[in-house]
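Starting off, we have a lone chain in the form predicted alone, written out as C-alpha cells.
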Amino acid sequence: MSQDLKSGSRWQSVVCSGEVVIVKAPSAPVVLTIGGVEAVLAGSQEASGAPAEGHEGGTQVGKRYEHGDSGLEVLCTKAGAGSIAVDGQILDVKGAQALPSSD
C-alpha cells in the first residue's frame, strides 16, 4: 500500500494501539512504522498481534515525534507498545525549543 502521508492525516498501528496524526508532511516520500509493522489510515484496521523485535519501545500520547533527514513530524493521539520509525529509524520524541530570553 503506497502510505500519502499528508499534513492532518491520521494513522495507526496494526500491531499495537498507537495512532498517529502527520503534523508536517515529508520531503519525500518515505515509510511510516508503527511497531514495526507499516502504518494504515485510521479506523481502516483492527490491531491484533505485537510489535516486532526492537521496535516494542512504545509510544507516549501528546509526545511529537520527528524524521530530520525526510522533515516529517507526527503528534502521538493514542498511545500504544509500538515504536514509531520512519525508513526502518526509530523516532525520538522531539524536545522542546528553547524560547528567547526576556532580559
Given for the second form:
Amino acid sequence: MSQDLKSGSRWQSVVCSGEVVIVKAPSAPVVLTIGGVEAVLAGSQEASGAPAEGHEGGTQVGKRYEHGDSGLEVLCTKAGAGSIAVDGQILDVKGAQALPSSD
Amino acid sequence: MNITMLLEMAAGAMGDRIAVGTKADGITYQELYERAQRAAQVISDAGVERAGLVGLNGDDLPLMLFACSLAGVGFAPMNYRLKDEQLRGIVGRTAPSLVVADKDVLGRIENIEGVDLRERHAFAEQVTDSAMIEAGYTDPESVAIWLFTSGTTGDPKAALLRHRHLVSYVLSTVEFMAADESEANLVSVPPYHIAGMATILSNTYAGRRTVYLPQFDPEVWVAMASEEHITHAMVVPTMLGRILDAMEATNTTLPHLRHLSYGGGRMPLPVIERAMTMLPDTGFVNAYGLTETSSTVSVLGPEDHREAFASDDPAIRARLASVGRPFPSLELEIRDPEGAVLGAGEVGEIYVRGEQIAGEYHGKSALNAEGWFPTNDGGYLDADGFLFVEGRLDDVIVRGGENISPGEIEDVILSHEAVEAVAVIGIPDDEWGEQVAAAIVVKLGASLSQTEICDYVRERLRSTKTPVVVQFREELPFNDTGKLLRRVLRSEVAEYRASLNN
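Any chance you could show the form predicted together with the partner chain after that form predicted alone?
Every chain and every other molecule in the complex is listed next, the one we just looked at coming first.
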C-alpha cells in the first residue's frame, strides 16, 4: 500500500512514539519511514519494537525535516527514538531563522 | 496541518505550563486542549458552519479559536462597537452559525436568521458539561478565521484566513517552545483585530503564558504588566504614548518587560524615542502586516532599533521610522501603477507573495495571476532592504498632479515642541484638485498659531507640502484599534475650511 503524503496528513512510526505532519507534499511518490519502518497514518496502530539500525537518531518535537530531492517537508508533532527517512535517506533538521516575536 | 495541531503539540510537550490567565489561577495547555475539545462538541452539536464571538477580550478567546478548528468551522470574532445595523449585518453574514455574545450585547443581535445565539457565561457552562469531540481530519484548505475589515469605506469585507496560511505563518516565524516558563504576554488588542488572533497562535506555539485585558486602559495595562511580571506585549501606536504617560503618572517601572512590539499604524518618531529612553532594557519590535497577510510580514527588531537610535548617520537613524526587513519566508516588491518593479528608494505600492499570504475576501480572491497580493499601501525599500511604509494609497494627497505623502509632513509637524498629535489630509480644492490640510492637537499649556506651524513646515519641506488649512482640535478621531479615521477628519476639516470662507 503506497503512502498518500498529502499536505496536512499525519503519520506515525510503528516502532517508536514519533509522529509527523506533512507540511509540503513530495513532488513525486516517495517512501517515508520513521525508525526505519514505513510510517502509517497517525492513530492507526500501536507502536512496538525498536528503530532499525542506523535509524536511531530520534526526532525532536517542533522541528521541521526536509528532503531536498522531492521537496517533502514534515513537522515533528511528537518526539520519538526513530529517525525520519525518505527512500532510505535520513532527513536533516531544517535550519530555523531567529525572528523577533511580533505578536 | 491545521491550527489545532499547534495546541495539541503544546499540550503534548508542555502540558503543565500555564497557557492563559494569571500565575495564580490560569489554565494549563493540557486543560486548554481538553476544554477546547468539549467546546468543539458543543459547536458541532449546533450543526453550524461558523461560530462567532461578540464581546470583550477574555480568557476564553483561545478556547473559542481552537474549538472552532476542532469542530471544523470558521471562527468569526466581531466588533461589538459597531452600530446596531452594521453589527447585525455582519452577524447575519456568518449564518448558519453559533454566536457567543457578552450579556450586554445580546439584546442588539437577537432574532437574526440562521444565528444560534448563546450568552457567554451560559455557553461556558455548556462547555464544562459537554463530552469531548472525536476530532477528524481538518483540511488545511478550510477557512479557520473570518475577520470583518474595519470598513471605513462601504460595507465591511470578510477577510478569510485558511488553516494553511496561519500554520505557515507560525511555522516560519515562531520556534516551538521558544519561550521560557517565566514569559508572559499581555494582550490588549481586541479579538476582532488580526493581531488578536495571531497572538493566540504564536504564543501557544512558543509556550508563552497569555494574560488578557478585557479592553485597553493605560493605567490598568501598566498595573497588570507590573503585577503579572509581563515580559512580552503588543500594542498599537496610540496605546504606547498613553502607556508611557501612565508609567510616569503612577511612577511605575517595568523591569520584567523584555519585549514590546507595536504595529497597526504609523508610530510617531517622538513616541518611540521616548519609549526607548524610558524603557532602556526593553527590546522593541516594529511589525508591519495586514489582516490579509496573516499578520506580520516585516519586522524591525530590537537590535535594529538600538542601532538606529544610537546612530549619527542619518540613513541609519531614519530606519527607526521603517518596519525593518521583510521575512525571509516571503517575497516583497514595490511596484508602480503599471505593475513594473521599482528599485531602492522609489515609492510605489507594496506587493507580497508567500505561503502565509491569504489575500482573500468571501467570494473573491485579491491575489493577481502570479499569486501576488497588492496591499494598497504605499512605500519603498532603502538600499539595505529596509521597508518604509507611507500609508494607504487612498490617503496620498494629489495636489495639482503631485503626489504628496501625509506621513512626511506629519513627522515634521510632530517634531515641533508645541504639538501633541497631528494628522495631515487632502481636502478638495477647486484649483488644485486637492490641497494639504492639517489637524493639530496642541500640548497642554502650549500655544501655536497657523502662521508659526506653516513657516516651520515650509523651512523643512517644499512650499507645496505646507498646509493651506490648519484646524486646531481637542483630539483626533481614532477607531478603537488606533486607526485614524481619515475620512471623518477630511469631511470635518473641509467643513471647517468652508466656515472660514463664509
